[in-house]
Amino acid sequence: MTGGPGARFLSDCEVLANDEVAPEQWRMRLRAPSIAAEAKPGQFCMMLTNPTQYPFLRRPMCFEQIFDQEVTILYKVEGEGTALMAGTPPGQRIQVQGPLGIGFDTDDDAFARHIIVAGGIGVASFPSLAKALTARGVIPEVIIAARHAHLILCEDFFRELGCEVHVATDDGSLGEQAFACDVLTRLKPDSDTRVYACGPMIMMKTTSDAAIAAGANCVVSLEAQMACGDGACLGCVVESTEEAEGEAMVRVCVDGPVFDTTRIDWAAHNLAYAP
């Protein structure tokens, strides 16, 4: 995995565009030269959604795409902070801290095959990864899964990169009616395959189970509520299979957000699909 401690910036970034791309799903484009120069696929930033005192905490957002001078943020409106983001017009400035965290390893030549598994808004982690892989001649396969057709995002982007894209929806409204893990199993990954997953915890667990059962390597990008993004508040800890200083926990903000799946104690989350 790449990223981790390095250059970090607190920048007032100009909003270049902020558009609703699907119901409750938005894409913000920011001019952020310093951040863009250092950011790696899989890393994230902390965004101050309102220059006033409320909401007080910044919101963690992964980098969807990384350009020479700009970055894009693909986000879902779920609360007051993201609702404020959606109401931010082009030309306004927004304070951004980043890049933060440990991202994907895009230079590892140990695997001949790469499969991206995206669930819902978890797809936001993957356009920058897919671009980085294809830039070195590795074309990933992509599984995009969501509950409904209108929640399937970035399909055209991946196809334009040359990726083979598999779409699955819970209700069969687009692609096939299946879960992401079922599609992954059908693609028959093996020991020469690296699987990348981001989405709801249950989706990542079942994807991880399918990858491990096939002998594939699997890394996951976790999402968590964060107060600081620097590892100080311990608000984003998740149960781990590894113990450090007497605690079997990892911090998503600084130990991740990208983890080898074997480091996560999935059983501790008591996850199950709703009937």
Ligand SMILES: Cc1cc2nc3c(=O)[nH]c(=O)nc-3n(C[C@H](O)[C@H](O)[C@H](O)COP(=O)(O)OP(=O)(O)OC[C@H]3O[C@@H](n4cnc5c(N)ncnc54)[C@H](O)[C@@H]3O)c2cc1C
Given for the second form:
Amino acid sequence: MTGGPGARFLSDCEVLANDEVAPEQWRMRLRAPSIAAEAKPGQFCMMLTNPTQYPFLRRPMCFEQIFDQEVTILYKVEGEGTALMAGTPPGQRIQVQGPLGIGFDTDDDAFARHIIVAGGIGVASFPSLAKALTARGVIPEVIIAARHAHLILCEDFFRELGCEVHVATDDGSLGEQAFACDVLTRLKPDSDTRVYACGPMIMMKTTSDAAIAAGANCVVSLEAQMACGDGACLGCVVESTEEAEGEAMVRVCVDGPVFDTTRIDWAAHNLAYAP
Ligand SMILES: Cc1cc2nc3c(=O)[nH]c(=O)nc-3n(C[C@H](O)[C@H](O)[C@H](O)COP(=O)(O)OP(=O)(O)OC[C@H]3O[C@@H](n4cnc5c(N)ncnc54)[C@H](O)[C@@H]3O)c2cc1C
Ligand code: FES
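Let's see the other form, the form predicted in complex with the ligand, since the form predicted on its own is already up.
Complete assembly follows, chain above in first position.
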């Protein structure tokens, strides 16, 4: 895992573009030179979605792509904060704090095969990862899974990078009708494989189970509601298999969001598929 307490910035970033790319899914392009210079795949930023005091809390968003001077954010409208983001026109400025957290390890030579498994908007952190891996000659395979065809994002991007892409939908409206974990099992990962998963918790757990059953290494990028994004409020803790200072908890904002799956106590989460 990379990143951690390095340089970070609080910047007023100009919105260069903000487009709806699928129903309720948007891509915002920001001019953010300082943040872009430090950001690593899998790290995130905290965005102030409204220059007034409401909503008060910044919203966490990972970096979809990282360029020299710019970053893109791929986001789904969930509630008030993201609805305000969707209403932000190009030219407006938005306060962004970052880069934050521990991202993906893109330099680890320990694995011959790399498989990205994205569920829904969880795909948002993977274009930057795929680009970083590809830049050092490692072409990841990619599974993109979602409930329905219109929620399959970034397929063309991964194909243009040269990745083998497998698409699956819950309702069979695009690709095969299957869950991400079943596609992963069919691809036969082994002990020489690293699996990267991000999506709904149930999807990450089942993907992680499939990876571990096959003897593969697996890292997950977790989501949690965040207040401070800085390790102070404990609003983002999740149950862990490791105990530190008498607590078996990790903070998603500073200990993650990317974790080796063996550090997460999946059994402590009451997870079920909700169609
Ligand atoms: C490290 C990290 C990176 C993220 N990256 C992205 C990204 O790249 N693209 C993207 O679309 N989203 C991302 N998210 C999730 C995003 O932060 C939330 O969707 C957003 O904060 C919702 O804000 P809102 O004001 O629109 O919704 P709210 O009004 O705050 O909430 C609307 C509903 O969504 C639920 N909710 C809110 N936040 C979360 C959360 N973090 N996890 C689960 N449920 C939540 C609430 O309980 C509520 O039911 C990320 C989250 C984390 C922790
Ligand atoms: S959001 Fe405050 S500790 Fe993680």
